[in-house]
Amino acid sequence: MARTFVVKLGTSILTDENLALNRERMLEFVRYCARARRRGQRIVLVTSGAIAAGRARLGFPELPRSVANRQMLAAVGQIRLIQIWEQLFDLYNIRVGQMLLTRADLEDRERFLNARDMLRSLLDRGVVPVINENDAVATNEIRVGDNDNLSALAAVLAGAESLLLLTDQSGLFNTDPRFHPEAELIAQVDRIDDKIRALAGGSVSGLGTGGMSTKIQAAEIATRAGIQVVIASGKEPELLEKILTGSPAGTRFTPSASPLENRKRWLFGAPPAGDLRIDAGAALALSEKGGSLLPKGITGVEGNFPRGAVVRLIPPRRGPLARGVTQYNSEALSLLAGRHSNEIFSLIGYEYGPVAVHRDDLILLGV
């Protein structure tokens, strides 16, 4: 299967001297992710700068630093964004998807279902999917925060090996360089601590939301899920290509020792909303060939749950097999139960792919 990197550019990285859309260090990117392509890779993007074009857009007006004016010059500029990105894509005949999310679609599990699900479609049909903050309706208590976190969530979503932060430093240095030219380049983290987090300062530029402590908790997130992540600098647009070839540099964050059981207990924190009755050849699907539970090996549904619900697989004559989450709500496996997949739009009139509990969204208990 492809390797997919997640790929996040900062306003600071973005933008020249005068606060303006760069689009010839755009166009680098663009270069090395369509080598990349080239390779067999897959690429999502996380991009700021929506802020910073609606102003360039509008003339750079003076205004007053209220939720109501970013958001109007995030709905002005978002548009000219992904219409440059989406023209320097279109020279190497590379089709892109846009995504604008916030911290509702992420926290909402069948959001985060649905968000994850629209993503890999885009992946698998070859579209680059450009991804931001939705900050033209996005307030404090629904945004993410900075585009940072917000790519370690995207990471998540498309399943990536590779999460590369690129910024307006080199990586991650035992000391501040800004104030300390003896400062010395930390080239590879194998776990973040307190030290670790101790040693992020702010944002050199002051352009963007995030700084180096808001890359840190973007580390963590998506170590823990066994991603591994580099924190390098966007100033230099080959470091990209060296990054996804393989070649070391800036920071270098390794993923989790135990990275599918660590993101499993993130999943399986809630406590379950129903049951699910299995008979005995789906108990050994999921037990001894690592299946997916299917519709046809429901014998029954307990509880009302919408899609996306953590509930218990109980099979004939025992207590629970495994925790899932489910692809359909309670309503419609009630309907599916002991029916094949290929019978699923007929019988409810839509479809979320052939499974009810995927491989990947199950913890077999005590097996």
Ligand code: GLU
Given for the second form:
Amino acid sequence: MARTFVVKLGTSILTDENLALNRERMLEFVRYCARARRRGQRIVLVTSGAIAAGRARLGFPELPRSVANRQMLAAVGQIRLIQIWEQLFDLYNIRVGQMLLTRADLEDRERFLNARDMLRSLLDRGVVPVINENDAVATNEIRVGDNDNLSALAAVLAGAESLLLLTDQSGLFNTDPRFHPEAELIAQVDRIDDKIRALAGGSVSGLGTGGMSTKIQAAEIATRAGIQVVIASGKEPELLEKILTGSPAGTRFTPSASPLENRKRWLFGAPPAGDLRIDAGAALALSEKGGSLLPKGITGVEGNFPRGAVVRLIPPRRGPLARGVTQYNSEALSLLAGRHSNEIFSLIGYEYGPVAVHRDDLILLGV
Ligand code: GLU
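What I would like now is the form predicted together with this ligand, since the data block earlier showed the form predicted on its own; can you produce it?
To see the whole picture, the full complex is given below, headed by that same chain.
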């Protein structure tokens, strides 16, 4: 499977001193993304800069305090931002798809799955997803708040292998480089502990003025999900090419588990919300052929559960064979049991794809 990289670009590297979007630099990033795609890599872009672009567009030199005014800036700026990304990717004949997310989209299990399926559909189609927070509507209660954390969540959504945080700093240093010229860049972090968190500092002291602490938070989320993270300078766009081709740059955070181990841990940990009885053919497809569970192989549904719940898959005359995340709720599965996947839409009036439990969301027990 193609490797997926989430590339997060911060406001400070996308804008010039007048807050206008720096299209020349954006074009350089696009060029490296286009090359990556020719190598068969998948790219997801997380872009900041909407509020800055809105300020430039409306001639607002000061960042207004009121939520409505900030939202207004985001509404104006986001159009500009996506318009430019669209035009630049179009030079390489690459289509982009805009996703504007809030925390609320990611915390609710069903909405998370919907966002995940949509993001993966874009990637399967060869479209580059361009993601930002939905600043025009998001209020404090439902915001992620910063695009570092948002990009880590996007990397989890995309099932990415790597998250690249490109910023105005070269990476994480062993002491504050502003006051200590001898400060050394830390090339690799294997474990994020209190010492590392302290190096990142708060948002005003330590090294944190450029937002290093939210980057460390993002690195914690991503590495825990089995995703490697690189923090490097976005002022040198050619570093993107270097990182994408496997050369070291900036600070690399090693993932604490493989994505598979991580998923397994989660699937084992979650209490099952119900059971799907499956026939012998489906059991064989799961255990021997690496297949997904289709509605056709389901003979019975037990329990009352939503889409996205963890269920046990139980073949005839034996204990559970597998655990997995269901694409449909129990009510829908009762209607779909034993039926062919091309009947899904006509039976329930909507469709989340042909499988009941996808192979990627499933673990066999005892292996
Ligand atoms: N979503 C914000 C914007 O596009 C940026 C947030 C951040 O830089 O972390 O303006």
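The structure presented is a predicted model; accordingly, all values stated were derived computationally and were not measured. Numbering follows the first chain given and starts at 1. Throughout, rigid core stands for the largest set of C-alpha atoms superposing within 1.5 Å between the two forms.
If you fit the rigid core between the two forms, you'll see the Cα of S292 move by 2 angstroms or more.
Once both forms are fitted on their core, the CA shift for L27 between the two forms remains under 2 Å. Relative to the superposed core, A282 undergoes a Cα shift of 2 Å or more between the two forms.
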